[in-house]
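The chain below stands alone and is given as structure tokens, in the form predicted alone.
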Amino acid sequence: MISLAFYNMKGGVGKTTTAVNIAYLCAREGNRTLLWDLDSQGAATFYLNIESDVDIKAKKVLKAYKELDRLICSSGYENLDVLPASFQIRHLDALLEDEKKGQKRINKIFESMAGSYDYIILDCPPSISFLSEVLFRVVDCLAMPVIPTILSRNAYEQVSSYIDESSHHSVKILPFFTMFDWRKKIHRDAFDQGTGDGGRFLKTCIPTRSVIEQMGIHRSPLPVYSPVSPYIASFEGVWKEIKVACCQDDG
């Protein structure tokens, strides 16, 4: 099983939008996929129109790793399940304050899911916290959406440097540009710098388009409510690059 976290310490960068669409595309290819909504705001849960009748509390998630099937919901799409969020999981960070115990607990959750899923995709809250530090150390790949602005790129550099310096786990950091507009020179320059020599950025960008922003209205992935949209190709391109990177052998 491959674990893929979508993360940025800044909000409003298209993280959840991309995570939901990538999870859908992953499942559409026939992969058994679990989308774990770790953000107490529950945006991924909302986008997939999940209405869970289970009271999902942070302590229950961490301690019931052998019985997580009771908390997992079907998305209604083939091969795609969801571990939904609730406002109660805002306490998850406090329960992971002990780093070693936190890593052990998350690893146990991953191990318990390995027989049921090919991919677990995590939509992470926008913050630097005990939760994010634990995830930096346990996930296989960290996908980071970045708006092509100076402040957003600085935030990415800070997180990337922190992970490189402090993590003992070889997580693959996969930044990519979101809310991209090729008409803007500052965006084109950011792309050239990010994908040029020494750059880590994926070569596919997610554009800023109103049809993508309508996910909150339709409460479904873009390929479902707008199946002929040309912008599906952007998510497909990002997914293809992520999939190749995640499946590459280290070294």
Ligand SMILES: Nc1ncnc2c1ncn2[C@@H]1O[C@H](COP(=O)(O)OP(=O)(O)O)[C@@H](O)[C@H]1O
Second form
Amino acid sequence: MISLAFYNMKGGVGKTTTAVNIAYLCAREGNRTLLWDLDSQGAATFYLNIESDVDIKAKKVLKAYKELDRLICSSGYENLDVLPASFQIRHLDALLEDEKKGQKRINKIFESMAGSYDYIILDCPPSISFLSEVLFRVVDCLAMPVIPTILSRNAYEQVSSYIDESSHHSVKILPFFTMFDWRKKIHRDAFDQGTGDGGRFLKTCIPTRSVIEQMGIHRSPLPVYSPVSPYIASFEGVWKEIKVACCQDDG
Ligand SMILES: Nc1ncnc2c1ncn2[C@@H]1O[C@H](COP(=O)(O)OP(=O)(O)O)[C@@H](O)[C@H]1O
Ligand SMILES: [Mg+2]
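The form predicted in complex with this ligand, contrasted with the form predicted alone above:
All chains and molecules follow, beginning with the one already shown.
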């Protein structure tokens, strides 16, 4: 099982939008996929139109290995299940304060899922917190959507330097640009810098388009409500690059 977290300490950068679309594309290829909504705002849960009748509290989530079947919902799309969020899981962070214990708990949940899923995709809340510290240690890949603005790039630099400098972290960081506009020189410059020598941004960018923003209205992945949208190719491109990077063995 490969674990892939969509993370950025900034909010509003497209984490949930990409996590939902990529989880859908991953499942559509035949991979058994679980999307775990870790944000108490529950945006991924909302986008997939999931209404769970289970009271999802933080403590219950950390014991998810005991009752996965009860907590996990089908998305209605083949191969795609969801571990939904609720406002209650805002307490999850406090429960992970002890990093070692937190790491053990999340690893135990992953282990319990490993037989059932090929990919677990996590939609993370926008913060740098005990939860993110634990995730940096346990997930295989960290996909980081970045808007090509100065402040958003600064936030990416802060997090990536922090992870690179810590000897405990072996997670692969996979940044990519979202809400991209090729007409803007500042965006093109950011792309050249991010993908040039020493840069590690993916080559595919997700453009800013109102059809993508409409996910909140349709409450389904882009390929479902707009099957001929040319922008599906952007999500497919990001997914393809992520897959290659996730499966690469850096030795
Ligand atoms: N590529 C895009 N084009 C236009 N709007 C987008 C795009 N990606 C995300 N959005 C919109 O931006 C807002 C924030 O996106 P979201 O995925 O919720 O970000 P995050 O999870 O990082 O907070 C949402 O209203 C979403 O519809
Ligand atoms: Mg989000």
